[in-house]
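Encoded as structure tokens, the following chain is the form predicted on its own, with no partner shown.
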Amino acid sequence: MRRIILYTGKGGVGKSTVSAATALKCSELGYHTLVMSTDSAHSLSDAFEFELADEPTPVLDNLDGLEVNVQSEIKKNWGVVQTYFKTLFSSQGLDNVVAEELSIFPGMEELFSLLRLIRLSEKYDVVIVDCAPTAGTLQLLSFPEVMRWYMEHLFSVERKLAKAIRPVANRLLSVPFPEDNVFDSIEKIYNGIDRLSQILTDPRTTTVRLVVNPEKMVLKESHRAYTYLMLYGLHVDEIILNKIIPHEVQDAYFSEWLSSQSKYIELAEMSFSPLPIRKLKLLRREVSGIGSLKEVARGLYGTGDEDPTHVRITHSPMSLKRGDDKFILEIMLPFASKDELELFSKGDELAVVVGNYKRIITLPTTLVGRRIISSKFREGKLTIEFEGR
């Protein structure tokens, strides 16, 4: 079994609780389990009251965690490309400092941890990532596509012109041609990307659960990142509802609050629907040691055996059937507006634009070549339909 659990969400939501508290429930299950945090700002080892490393540290038994080093990991993926981009950059007269803050592309931070997952998922039955905030997670998503889309065009073409024009270009142009060690490196990159986003986009395999607090922010942030998980084809199968008041605080100054939470737990419901929602409430003290972690666990989850590795619901954020004379690709995109999709398409490829983020979808065969007849958008659907014949 190979079973990845990604746990998101806006920042101090409770997403390290929620992590450290269902690894410790799937080792007690049996599963051999990792928990590792991906967010630079590690919490982890607060959660457990047990320091982590960058390697595998053994917490319990059949529980390991693990808090990736960022810089360990962006130096020994991009070290060699950064180092080029330095150059390159210095070389046009940008300072220092400048060109190193410039060599670092946002959403690196984040892949690079998560790239991990490919050689560690591999030595485990369960594997929990505490992944940073939504938005660092949201910039992790972009980046694949940008990076794929980069070798695809650009790849073979320039490592094939640096081969013949370096010996001249570098005597006579100030732009310094990258070495072959450099187009090495972002093969390895590429490849371990394409490698890392066949995993996390099968569902038999991976999916996304988002920590929600029932406030209004946290709850429209929650929105917005359950659009894009799904524009770039993750599958999000349940919702955690956190630090929830029990309704047996009666104290009056608390009303408000509770109140306020009970209509945003309401709006929730009904908004995520039919993703499941699981509950949890606030508890009495800070959440800190194994042992409150426990206690996490089993309002989570109950004292019985229940399974967090299960998936909760099958959806599929993207769809092709084939209709009388046309094909009809349909993309979910939840609590999207019309207003702020755009649709363009060219070649092979279709780019689907949701605000400040854009997918290129490779086509299917099937598509290829083919006219887009008609879209429309409809209730958190896109509908693309393209000619049959």
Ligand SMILES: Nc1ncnc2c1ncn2[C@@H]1O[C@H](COP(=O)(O)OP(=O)(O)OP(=O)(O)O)[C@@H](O)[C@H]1O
Second form
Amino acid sequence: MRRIILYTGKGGVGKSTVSAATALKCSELGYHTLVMSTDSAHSLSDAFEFELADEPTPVLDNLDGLEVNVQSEIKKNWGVVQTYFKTLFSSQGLDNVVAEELSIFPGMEELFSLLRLIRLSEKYDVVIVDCAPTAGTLQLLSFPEVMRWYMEHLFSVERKLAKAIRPVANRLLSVPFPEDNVFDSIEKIYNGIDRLSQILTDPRTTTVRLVVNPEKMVLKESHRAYTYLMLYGLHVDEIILNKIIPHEVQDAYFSEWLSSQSKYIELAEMSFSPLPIRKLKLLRREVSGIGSLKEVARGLYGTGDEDPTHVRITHSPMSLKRGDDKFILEIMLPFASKDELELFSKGDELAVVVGNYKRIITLPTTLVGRRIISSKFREGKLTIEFEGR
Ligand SMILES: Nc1ncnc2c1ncn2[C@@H]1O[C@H](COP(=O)(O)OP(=O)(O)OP(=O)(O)O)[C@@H](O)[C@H]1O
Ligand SMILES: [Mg+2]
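Which structure goes with the form predicted together with the named molecule, now that we have seen the form predicted on its own?
Up next: the whole complex, starting with the chain shown before.
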């Protein structure tokens, strides 16, 4: 079995702690487990009290840990293209530092780190990924589609053109023309991203778990994250509600905390339904070292053989059905609101825009060229009907 679980959530909610404890539990159940962190501000080493490196390092029986060196992943994957961009931007009179900044796209750090999953996931039964805070993770989501667009619309044309016109172009144009190795690099990344997307969007292999705390801002950010993860075809199968103050805390100082937490616990249960929620109380102290991670694992999964790798909910975020004389495409977009939702279609592409995020869905061949009869958005579900004949 190969299983990948990604943990993400707002900064400081407990992603690293939950990742480490879950990995520990998986290894105890006999799975050959890797826990890896893609967040450049690593804290897995702190959680384990064990120095991890850029290659898998044994932590315990059955359990390896890895903290990806984000900068070296960028250099490895993007170095050649980045050098080209820098020359390009400098040739336009941009300052070196600005050129350097512009050659890095948002989401790239997380994306290139996750490319490591392609090889690593073959070697383990379970890979637990401690992701960057939600913002970083979400930015990565649109990057594969941006890349695909460039490849299909721009670089395939440019490449053919390049061969013919480079000798002349370099003399005539003020903009340097990319060499073959730039195209090769982009093609390699493109193929990698394609493979990664297949792995990440296969709900039998990969599920995402959102770590939250019973607080207003944390829940708000997580609701948005949930929508976008779905929009990009990732499968969220559990919410971890962490840092719940136990009711035995009777100190008057905490009474307001207790009542506000119970309000937000209720809100979380209601708003994420039907997603299962796993609760974890705030321990007496910070979580650090194997002993306290075991305590967290007990809090999350009990003392029995409950298996964290089980996929807890299997609905697909997108479905296509055939009606009598129409096709019905359904996309789950919980928490999106009707006013921020827009739809555009062109050729085989359907663009769903929610606020600042845009998803381009390449329609299945059956739907290409069919007219959209209606679209409606109700109870977190976008339903688009296409003519059937
Ligand atoms: N249930 C808990 N009880 C007590 N302390 C906790 C609990 N969960 C997390 N912590 C503590 O909260 C702090 C933040 O946790 P952690 O590093 O796991 O969060 P994170 O989401 O990975 O943060 P970052 O966004 O910085 O990566 C740590 O000091 C950790 O020990
Ligand atoms: Mg962390």
